[in-house]
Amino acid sequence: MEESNNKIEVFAPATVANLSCGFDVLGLCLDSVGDKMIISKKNKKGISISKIKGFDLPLNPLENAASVAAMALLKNIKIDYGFDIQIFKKIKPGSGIGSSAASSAGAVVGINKLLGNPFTKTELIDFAREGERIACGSPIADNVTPAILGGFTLVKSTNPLQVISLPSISELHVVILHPQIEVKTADARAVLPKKILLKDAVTQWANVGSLVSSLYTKDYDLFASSLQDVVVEPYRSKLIPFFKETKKITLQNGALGYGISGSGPSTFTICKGMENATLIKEELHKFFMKTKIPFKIYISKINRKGIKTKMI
């Protein structure tokens, strides 16, 4: 083999699920928001992982999502060698915006490819989903399908797995606030009720219906309309700080909707171009400012192609 298959660096982005009314199966990729990995064939096969840096996470690789996801992989090709794992972790754990996400799926694409990319993207979303069941408790596709596939993804179905790519609109950018403060996917997922009334589940998929259609045909108005979540956001709201707070600032500066990035705590905010990004973004720094919670607040293009990776 040449020297130039044998080591990948890969981009794993960070990604938004829900988009308030598509509760599993919406998700958005993110643009300027990532990990890095580097991912070399080695002699001895299995998965293994040498390197991590950023944050605290299993090498155990029984433990860790990226390579619970690549051994998922490999049990569906016979190959003689196998593959060492280095993640350069940006993404926080725990923050809402698919950390365990971008370690799979970005684990997937990298070893596909120096395989000479024998797995379709839908199989490469089914390995993933491991690593999130690993990282969740629970084999979610609602993170690593926009992270495979860019733009924004619908999840069809889980069982067979169907996942769909939506159009995308150029001028949409996203504000990404993040409370350094840590919600556990199980924590946010017990908090939900077990029964929903037929009117609120009417109505969460009239908006799921309406922002597909909103993206085919471009319409910010029904787009923004769309971004209404009367089943989770009531219940979820209630572990992040300020939450009614800072919906209420991004609305009120022309923000297109605002609501909670995954399990949270990171909220998103998205917009129409990149001016009106930068003054909410702006306000909302003012705001919490004044309150005595550390965060980070992102900007970021809608990203269209996902994971993007390159020989090294």
Given for the second form:
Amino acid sequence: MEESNNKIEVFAPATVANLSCGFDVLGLCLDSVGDKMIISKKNKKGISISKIKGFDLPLNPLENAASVAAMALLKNIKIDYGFDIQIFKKIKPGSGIGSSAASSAGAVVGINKLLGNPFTKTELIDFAREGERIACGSPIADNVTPAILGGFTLVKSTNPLQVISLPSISELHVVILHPQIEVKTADARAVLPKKILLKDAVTQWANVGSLVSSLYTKDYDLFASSLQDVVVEPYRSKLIPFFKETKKITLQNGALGYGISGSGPSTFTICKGMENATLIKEELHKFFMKTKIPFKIYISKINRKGIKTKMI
Ligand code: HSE
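Output the form predicted in complex with ligand HSE next; the form predicted on its own has already been displayed.
Up next: the whole complex, starting with the chain shown before.
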């Protein structure tokens, strides 16, 4: 083993899945919120987790999203050593900004680097989905994809996995409002209808298409009018405290769009420029203080790089 390639520090960012109209297919990567992980080569084969700080999560490698994703990767390569993972979690599990996805994606990207990059990004996303399977009950790809590719992403298909990096618009900022209640992804999926009306499907896929087009043409108006969700939001918004009120506040204050981040309870506001993001953050803060529900608010730019790593 080469001394310099034995240990890596990973910044595993939070992500916003769905982006209103793109349930299970669209996502974006955040910049200012994320976990730190330290991954080290070890002589013993397999994956261990020696430390988790920040939140109470399983150290058992069979139960933690990071190690499950890492084990999926190891199944595809023959090596006579293993890896230990330390996780310093900042993203609260069940917050709707891709906590398990950050762990899963961070583990596989870090290990791939330590191995000398034998796997493609698409293969890494596929391994990371196994972490999502253990954490959310299904191998969802719309959080791990932006975490690994950065920027805006589209999951074209999951079998076989086909993912697309989309361009971004430079001045976009995201405000994340996180009411400190837990909404489990499995529960938020259980409230969704099995069938939807054809007219709603037409609206939804037109919006996905126009949202993608707006990113290529840098068209803020088209971007804003495409951030609508007529399929999922009507059901899930009931699980989120003061959703209607906070949506009204952000849109009245110039937001381009407001919706549920992933399966919630966090919501996201997308706006143009830091000044507008700061105003919206202040207005949401003022409103939420009155609700007596504990909450956090973050502003983030779009993270175009995704996971960041550093050999240590
Ligand atoms: N697309 C998934 C959902 C994301 O909305 O259920 C889960 O974080």
